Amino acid sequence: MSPYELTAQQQRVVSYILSYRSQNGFPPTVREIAAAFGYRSPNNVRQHLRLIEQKGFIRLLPGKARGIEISASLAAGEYGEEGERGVPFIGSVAAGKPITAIENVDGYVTLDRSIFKGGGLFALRIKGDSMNGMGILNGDIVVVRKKSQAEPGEVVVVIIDGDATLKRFIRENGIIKLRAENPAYEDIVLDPGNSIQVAGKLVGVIRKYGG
């Protein structure tokens, strides 16, 4: 492992810091991080933060309760070594939480920076064959850019009542539909009673062949 890579636990701490800052506009305190991870002592958090600082992802500001300054590369969503980008891999969706909140993140996927540019990316594994008409198969990993609104015709991740689904966004005569790319599936017609959230727009697909 490169000395500049984050360990799995350090990645989880970083993910929490970024999620907290995104929701509140400022970073968490050491005690808030400790509470989020169930640490009995804030010293465990301080040790993680010092190591993360040594790797260049944050800067600690002495004497400040919220003295965690995010590096420019981390703020842009960059992880890993030069030429690579690690993005949160979402294993589940916690109700009421942003999709990249720590409760949802199962790990990180490394992407080629020359292909996937910019920040705000996350990854999901596809379950089922509802999008196979556009070459997205069961088990594929899709790369998604965070976005809170969808334009007609875009393929987006939508959270409906706590479940994430990838579908094409359709608006017809004022009615919103989520359309599969497989004729075996009917449109999902959204009504005002549905609790929905657009999480992001599809930007890429990753597929592994063989063992």
Contents of the next structure:
Number of protein chains: 2
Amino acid sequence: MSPYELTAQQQRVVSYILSYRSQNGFPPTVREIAAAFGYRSPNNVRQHLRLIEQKGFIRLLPGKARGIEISASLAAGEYGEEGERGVPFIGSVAAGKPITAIENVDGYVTLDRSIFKGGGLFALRIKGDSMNGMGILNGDIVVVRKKSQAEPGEVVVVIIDGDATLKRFIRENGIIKLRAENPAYEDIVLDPGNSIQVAGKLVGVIRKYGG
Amino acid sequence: MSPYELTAQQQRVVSYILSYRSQNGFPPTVREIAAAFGYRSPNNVRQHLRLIEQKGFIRLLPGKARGIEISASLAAGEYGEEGERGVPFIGSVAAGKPITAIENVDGYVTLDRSIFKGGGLFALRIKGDSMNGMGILNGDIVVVRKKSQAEPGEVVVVIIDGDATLKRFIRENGIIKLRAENPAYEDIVLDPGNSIQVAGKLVGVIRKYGG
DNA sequence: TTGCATACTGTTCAAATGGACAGTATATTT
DNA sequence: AAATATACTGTCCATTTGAACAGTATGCAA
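Give me the form predicted in complex with another copy of the chain now, not the form predicted alone.
What follows is the entire complex, opening with the chain shown before.
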């Protein structure tokens, strides 16, 4: 076991602490954790806490009741530190404006920060079926990390005629193309003079069924 | 003094609690508050807390260490929304256990509640490609609403051999089938005696690329 | 003056809680 | 087979902590 990875049990304990804390406003006691998991000995929990502390995920304040301090990385997962409001949701894109400009922000989407880590994220709704081939459907919300340049092979958000569409950034024999993941669409070939606005790189998808 | 306004002292106490809490991750004890204000008696703080509670700004949880719950109005100023906790994330399914039993919970996933409304939600990771046809890929996290019975046409989570898989619930000529959204898979025909455990109904998908 | 609410001190007790000691069990690695 | 790490049970103790009882003081309104 890598020194910085938690075991399944330890992970469950951490999750419980986080959820208890966000529900009650303070961390659980050792005995409350034991009760939640059905442990008959508080000491078992202490052992877990010690190991979790050694791996740097929490800090135990000796002698203090409920003295479990969540370390920054986990706290971020809990309510997003800077972005507790979620990441900006971009409805439609006003021509000429940077994509995440206030003008474009139509709301905020809460993300799970333990899944979507890091900064510079935003969300937008995809129109069209050009990415059906990789399981992205019309109406899906995609999570994007801001980025103005694309690496070959990456799936990026490009702004075409005020609409955000996803395309795979391809370089073949020195020629740069934007390729849809759908055989019904043809590649868009970029001639060197032609510039297209890259807004960011695809990092996730959120889809809602019904309603 | 209006019944819903705090006195200057009470306000100082409240703001100390808030700042202590955001700094340490848990509320202070009565004695810690006393020490911070130079009070020589813990009872003075208790009196303050009682009055603050009467005015509705906090709630005291009797007998609990650091049992000071900040009421919604104050908490809102501190970190935005009310304590939304995530939905349980089910890693693998222990045979014979209800799917959301604590044994199965591997963590919690934060959802955007304006997208995924209502209760009874949980999340699990999908294995296999049986639902490729509707844009759900191997490894995707699906959001599911708990439900033990399926309506014809619904996509439901069924537990087969300890794995959660998605299938469309079909009724054709009175015969009930579970259909994969992938031509490579054949329908599973349920004879009346044969029972399969329905865990819930598909309401969403979350996918993460890279990492 | 007589209440009455707020703002304190001082003390004591019982419950809540952290934390130590002493084990058992079971994998996995060496 | 031995060593090691994780995952537990069970018990006990000292501290932390909430909470009660018994006061004092002060400003304010009836």
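Residue numbers count along the first chain shown, from 1. We call the rigid core the largest set of C-alpha positions that still match within 1.5 Å between the two forms. Just so it is clear, the structure is predicted and the values come from calculations on it, not from any experiment.
*Threshold 2 Å Cα movement between the two forms for residue 48, core superposed*: Yes; residue 48 is a residue whose C-alpha shifts (by 2 Å or more) between the two forms when the cores are overlaid.
Under a superposition restricted to the rigid core, does residue 177 display a Cα displacement of 2 angstroms or more between the two forms? After core superposition, the C-alpha of residue 177 moves less than 2 Å between the two forms.
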